[in-house]
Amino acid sequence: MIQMYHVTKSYPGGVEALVDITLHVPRGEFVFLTGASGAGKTTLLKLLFCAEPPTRGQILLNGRNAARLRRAAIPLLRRQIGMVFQDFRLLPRRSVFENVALALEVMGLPRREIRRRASEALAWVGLEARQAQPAIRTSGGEQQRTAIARALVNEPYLLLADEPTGNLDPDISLEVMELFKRVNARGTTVLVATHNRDLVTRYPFRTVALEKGRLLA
């Protein structure tokens, strides 16, 4: 599923965000990516989401070499990868439904199919009763669940989450993690970047630790 071989990511000024990362994540696994702020967690997720290319090394996603994809092929690959951000990145004035449906609209799907799939995704995260509300009028937990529904509406084989509970209280954080467990139980590979040690201790999933861009364990 995810195969990274000697991946390094450097930025101007000689800053190395990732250094010689080799990591394999089999299909269907749930993995925590841990480390302090600045350890390289977000950079690693950006590389997997093809938001940035590696400076050196190879990244294979579901058998495809992400480092060698043509620019035009990247959006097609991203449609198979769900991404959940800490700050939600919703369109605040649009409704919960519209935020989720947007991911399907850009694919040019028929309106009936968009409505069916968006409604199913919202029902799956427990937001069917809130779908007409503007995103700005929903709680933090509801906004995160909207973001999760948006990430799942394309039925991705891989779900990436960058500090998805960082702005949420402990009880809502556990609700979000239970959603991720359900996603994983359906066969989706899940990679969650977090510095929340309580969550990592509570859930018995494999943990990959980063420090100053290097893989520790």
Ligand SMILES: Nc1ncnc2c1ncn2[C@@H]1O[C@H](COP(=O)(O)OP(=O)(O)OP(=O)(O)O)[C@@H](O)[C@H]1O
Contents of the next structure:
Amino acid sequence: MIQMYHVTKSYPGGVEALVDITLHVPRGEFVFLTGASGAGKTTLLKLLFCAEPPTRGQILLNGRNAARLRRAAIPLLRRQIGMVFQDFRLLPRRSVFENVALALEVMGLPRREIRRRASEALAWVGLEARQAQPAIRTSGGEQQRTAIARALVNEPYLLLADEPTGNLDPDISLEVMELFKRVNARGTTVLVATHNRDLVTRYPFRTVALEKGRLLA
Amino acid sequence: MRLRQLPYLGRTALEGFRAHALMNLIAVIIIALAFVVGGGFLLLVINVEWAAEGWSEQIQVTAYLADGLSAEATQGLRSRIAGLPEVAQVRYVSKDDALKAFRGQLGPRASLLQGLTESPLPASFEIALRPMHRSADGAERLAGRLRDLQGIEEVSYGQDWVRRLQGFLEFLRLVGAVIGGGLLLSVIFIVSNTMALTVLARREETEILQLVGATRSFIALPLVFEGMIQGLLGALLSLGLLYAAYELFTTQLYLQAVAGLRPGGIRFLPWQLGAAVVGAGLLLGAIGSLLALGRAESVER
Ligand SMILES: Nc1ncnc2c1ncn2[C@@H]1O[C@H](COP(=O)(O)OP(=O)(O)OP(=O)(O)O)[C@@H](O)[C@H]1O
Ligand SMILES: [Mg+2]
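Right, the form predicted alone is done, so what does the form predicted in complex with the named molecule look like?
First the chain shown before, then all remaining chains and molecules of the complex.
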């Protein structure tokens, strides 16, 4: 599923955010990515999401080389990867429904199909009742669930989450984690970056730790 | 990009237009003023051309006869001229007729001509052209044929003013091209600058769109549409303003008198030119938006 070989990422200015990372995540696995602030968690997710190119090394996603994609191919790759952030990244004035539908809108699906699949995803995260509400007028937990519904509405093979519970209460954080577990149970590979120790110890999933850009064995 | 995505993209463009309504309206007004100047010039050119056409219709050719031509020779010449394809009518003006006409023109100063026993003026044929030949070209062609005829001394058809008018029209067109070019550039400039602000205001939205796998065209099209809305509204507003000015001009006859025109002597832009103005608005709006997008992208790199 995810195969990284000797991946190094230096940002302009000389910061080595990732150094010689070799990592394999098989299909259907649930993995925590941990490390102190500045360890390189976000950078690693960005490479997987093709938001940044690696400086050296190879990245294979589903067997395809993500390091050497044409620019026009990147949107197509992203439609097969769900992405969830600490700050939700929703369109604040658009409704919960429209935010979820956006991921289908960009694919040019027929209106009816968009309606059906967005409703399904909203039901799946338990937000049917809130779907007409502008995103900005929902709670943090609801916003994150909207973002998760948007990430899943395309039925991606991979879900990447960067500090998804960073802005949420502990109770709500657990709800979000339960959603991720259910996503994983459907067969989606899940990679969650977090420095929340409680979460990591609470679940029996594999943990990959970064320190100053290097993998800890 | 698929056709069924258009409603979504159009809606996003309209939302964007409304989100910066004031800035967009100001841009529309400035664009409209630019088009008023350009369109006004266009109106001027087509009306001068139209008037020139009207004058050309009154064109007539005068062929002056050699002195001492016999009556038979004159008669023969006349029938040959009447047989030419361009000619509608031929009127003979004798030497005495010419002198009489000249006296009439001099009016009270006709006494200057006292004492003339014989007319010093040549006899001539005044030739009216058939309608399809009533143009500078037609007159030129006929004049060429007449000069080849025996017994004709000189031919005139107001060459000078025809040439001067044509020169003036050329000049107007040149000035129009320069002004037009400048206006096109300034419209692109206005659109691209207002759109640059929109691009900036949309950065977060753009990031989110990229996140969910939107293609570049899906992200760019609402902005292009927004620029086209600006250009379209600006062009339509300018046509409205020009038409109002035209109406005022045609209904207030004294204005025409001031401008030295006969009543009904001006016309509005034909629909093809109106459509061209609207098309130019749409095109320039799109170009301005694309420039703004290009600039934003090159900054991000
Ligand atoms: N765009 C960038 N340009 C330059 N340096 C960057 C950039 N993004 C990140 N860095 C640097 O790369 C290193 C890793 O950053 P990264 O954001 O991946 O860490 P992180 O593990 O996600 O930290 P946090 O837990 O605080 O989110 C840091 O030293 C950071 O300053
Ligand atoms: Mg981070």
